[in-house]
Amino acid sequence: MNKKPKNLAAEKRKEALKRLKKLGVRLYGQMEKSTFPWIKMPSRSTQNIFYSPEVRQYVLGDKMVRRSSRNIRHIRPLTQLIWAAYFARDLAQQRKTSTLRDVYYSAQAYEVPFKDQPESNSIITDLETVMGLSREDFKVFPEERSAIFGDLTIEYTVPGYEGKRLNLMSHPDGMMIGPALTSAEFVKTSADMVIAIEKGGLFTRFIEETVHKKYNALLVLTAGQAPRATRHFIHRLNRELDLPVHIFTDGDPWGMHIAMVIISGSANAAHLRELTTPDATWNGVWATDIVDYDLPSDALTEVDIKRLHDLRKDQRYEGDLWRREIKKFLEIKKKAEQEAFSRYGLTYIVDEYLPAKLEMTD
């Protein structure tokens, strides 16, 4: 693949600016009307959050709030969300980035203050739903703590770096993916796959073995629960290159949910597109695996098992692999970490569980 890149950021950011604007407009007819300033959104009520098949994720349905200044308990939510709309419509015009934390301490200069970050979080979520974007295109990010690494050329756009290139082999621990690596373009690559790898410890072993090299593979350390920002860039991966994406993680029902997440995103997040690759497969650690594998394993704790009970319910996970690995945990009652594996040798995982794992799937 290499392609002349298309600044899809600019366009996002032309579009947020565009959107923001009409937002600020309808306020203003409401109050030079003489009408109190009222916002109408989509509900983000668990009763109005659907699992759609179609999409293969969960949407929101056609509930829909209104927020009114006339109505006194409505009047602090609306003047935050007009504030957070202000302050993002601020850093698209000076193309400028912003964490959550720093939207929750910046409102206090403006004297619309947040009781907690989560308060302050609910509020820009309100805002994606009311703009119909992310925060993203917002510029407003989570702190980074995910990472990649393997061929990928992609060129900058955010001021000060624009045009400029980077492969991302260019640091043996990684890049970070941040906002300067979401926003980019994607220039060449020779990958064939993609591997999104939960544990830092494991991604530095692949590293190390030279699995982006033997596989034709980009590593993309998730740190756990995968970011938003990284799972719209493996989304991104997978669309825009046509990189299959194969998820590796711990062996428990948590490692399953983090999979599922890349997959088919979450409940926090049904009003938005982009953030999940429902053709990204989960190829361990399985149940199957501590078995076949004769793993070392600790014992599922009460909140595992109920925790498997409760994805055993959830219609995401109906497909035969999910339904047969959820039963085996159940039945041998164990889990184990991805780490595991180094009973057998420090380069097992690479040279035997790896290549096994991705025949499978091809």
Contents of the next structure:
Amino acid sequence: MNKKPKNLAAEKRKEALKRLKKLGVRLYGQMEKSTFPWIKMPSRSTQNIFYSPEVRQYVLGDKMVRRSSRNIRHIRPLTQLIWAAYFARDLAQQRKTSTLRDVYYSAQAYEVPFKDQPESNSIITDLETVMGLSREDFKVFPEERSAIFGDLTIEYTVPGYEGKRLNLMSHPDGMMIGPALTSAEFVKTSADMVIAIEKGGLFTRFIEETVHKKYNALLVLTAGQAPRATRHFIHRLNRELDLPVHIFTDGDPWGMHIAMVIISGSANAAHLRELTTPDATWNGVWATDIVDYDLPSDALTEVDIKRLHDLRKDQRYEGDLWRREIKKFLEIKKKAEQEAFSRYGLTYIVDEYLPAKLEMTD
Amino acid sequence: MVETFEQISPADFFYRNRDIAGFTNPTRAIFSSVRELVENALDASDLHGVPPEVYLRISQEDNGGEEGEVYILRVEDNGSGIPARHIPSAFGQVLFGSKYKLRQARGTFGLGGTMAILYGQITTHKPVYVASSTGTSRTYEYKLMIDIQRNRPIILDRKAHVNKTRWHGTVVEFRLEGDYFRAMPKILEYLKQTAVVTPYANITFVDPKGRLYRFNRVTTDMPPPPEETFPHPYGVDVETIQRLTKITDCRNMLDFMQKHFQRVSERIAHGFLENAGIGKKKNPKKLKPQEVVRLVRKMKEFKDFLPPRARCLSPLGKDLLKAGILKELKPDFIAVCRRKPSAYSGHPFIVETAIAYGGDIPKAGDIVVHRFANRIPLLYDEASDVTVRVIKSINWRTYKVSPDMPIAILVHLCSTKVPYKTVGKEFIADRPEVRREILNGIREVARRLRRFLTRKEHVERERRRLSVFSKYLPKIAEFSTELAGKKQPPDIEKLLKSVRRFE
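Right, the form predicted alone is done, so what does the form predicted in complex with the partner chain look like?
And the full complex, kicking off with our chain again.
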């Protein structure tokens, strides 16, 4: 498979700049007409978040909120939001990236300080909602911890590396999915699928056991709950390269949910698109695997059980597989980690379990 | 063994029981001495109708390394002065004085000043020096000691001088053992509070270190002096009636009731005597002991007496109270209230209250309380005082008062008989009538404080509101200008103007 770079990143940057300017022009116009500047955006309250079966993720409803500087309670967050827009434009113009933590500290230089990190994060989410773009589009990233390994050649678009290409097998520990990789173009790959893995230990084991070669796969380490940049990256691998995505997590409600968020997204990101991969599959560890493979297991805690009951009410879990596994978990009241397969030898999971599970979902 | 019985003189009695008059220890002794002499000085000026000039000096005497510190206490005033013939008795005889009449004065028994001198004599064995003139052509100087056993003055020296300037006033100087430095905080607090409640007085104090404290008057207006009155029927006892029957020249009870008691008209006298079952024509001198007892009991029971007259009282008045507080506490807000005269057990009284906020009042974590009775600051036993109990019983949140606010409350009780709990005049007993008046007085000023605090809060909120707009609008303008790629920021003056509600 060989693809020509489309320079999506450059287009995104242009789009972000365009929308930021539009926001500025709008506010400026309001003030010139001596009206108190205000903005309108979709409400992110829980009453306005709905699951859409069509797009197979959470979306925002029609309810809008208005933030006006005439309102004493709105003026501060509105100012912070406009500052955040200004800050994002600076980043885009200078082609720099930054983190949520940077945003928190940078605000202090402009005397629009945030009370704490959550307040600053929430303003960035507001900006995403207003702009209809994710913060990664205007170069604000969280701390990265996930990685990728496999035969995929990318071309960088970040300043100083434009046009430079790299094969993601170059480093045996995998490559960090950071800002540079997120904005890179896909050039070519020989892979037939993507395997996303929750834990670092297993990710390393898969590389050592050359799973990427045996199955022609790109290996993605989510390192727990997948960061948004990683979810977007998986989305792109699925969309742009037409690769099926298989997810392996721990056999417990939390691992199950890690898979679900990659597939259907989270309510927190209802205002965003391109973070989900609805066709991805969760391949294990299932509750039924614990029984079928007689895995060493721990008893479910009360918190685990409460979580399972919550998930059962969740619209995203309506599929047969999900219902069956939740039921099974509640029945056996056990959970197992991915590493539990080591009981049968270190390579058992690669030689026996993986092929069996991949077959099941094909 | 044979018991010996002997009579002791009043001087001897107080010598043996000096605790009850506030001379418990060297610290209290010097405080009480200062207080008694300053009060006498102020009383003398009040009665004379001249704004007081009081000079107080305490100096330390070298007593050659003997135990105990000896201080020389000197007080000068510009009051009415004491007629020469009364000077020896006024300062050398306990329970001699001009204050036995029914009118409001700071002192009541003529005890305090002499008690201080007595205390000085027994601790140092030195005479008291007195100089006084009533503004005649002579001033008189005395050196006196007290014959404790016989309650008589001993005149050691007596001089008369020509009084060219027609000076009037009194100078008293004597020595006593004491502990000034321990008493200092109370003495200074006493003088300061005296200044609050006597804003028409100049008070000068020179302490043993030579430090000068000045409390200047802010007005020469003085409260009208109280009138002397007859007792009210509710407030008399058997002894009083017996004394009155001895001195009266009335021939029948009808006249007797009208002449020797206040607020008894002919109609009321008729009604009362009928009710009491005592003949209207009866000669008061011929009342039998059991009739006197019945008279007193019936007097207390009879419902139709008018309440006692308050003209014998001399409240400070709103303006003077305000002036005194403004002068010493410099508050941001002040409310004063003078209650209508009231009475307990036949004794008229008036309560004056004030509440002050901010200024020099400390944020004590609690309300600062200044208590006064007949213009005397009360400094000891605060917790037992009715005023403090009343203040504690009030839910201050109703008045928007929180504990961290700088708030002072002043309560002034004037009465011909202040219901003190002790001879030391430290705190006021919890009489229901007095308590009610104090409570209502404090409530009234507290309501006004609430209005002030509400308004202050409102102004504060408005100020904060404005500062929010003027902080953030320019920033919105700045960032929007940048985002829009414009050169000039938009004009937001109009917007800022529109959020200003008050100007």
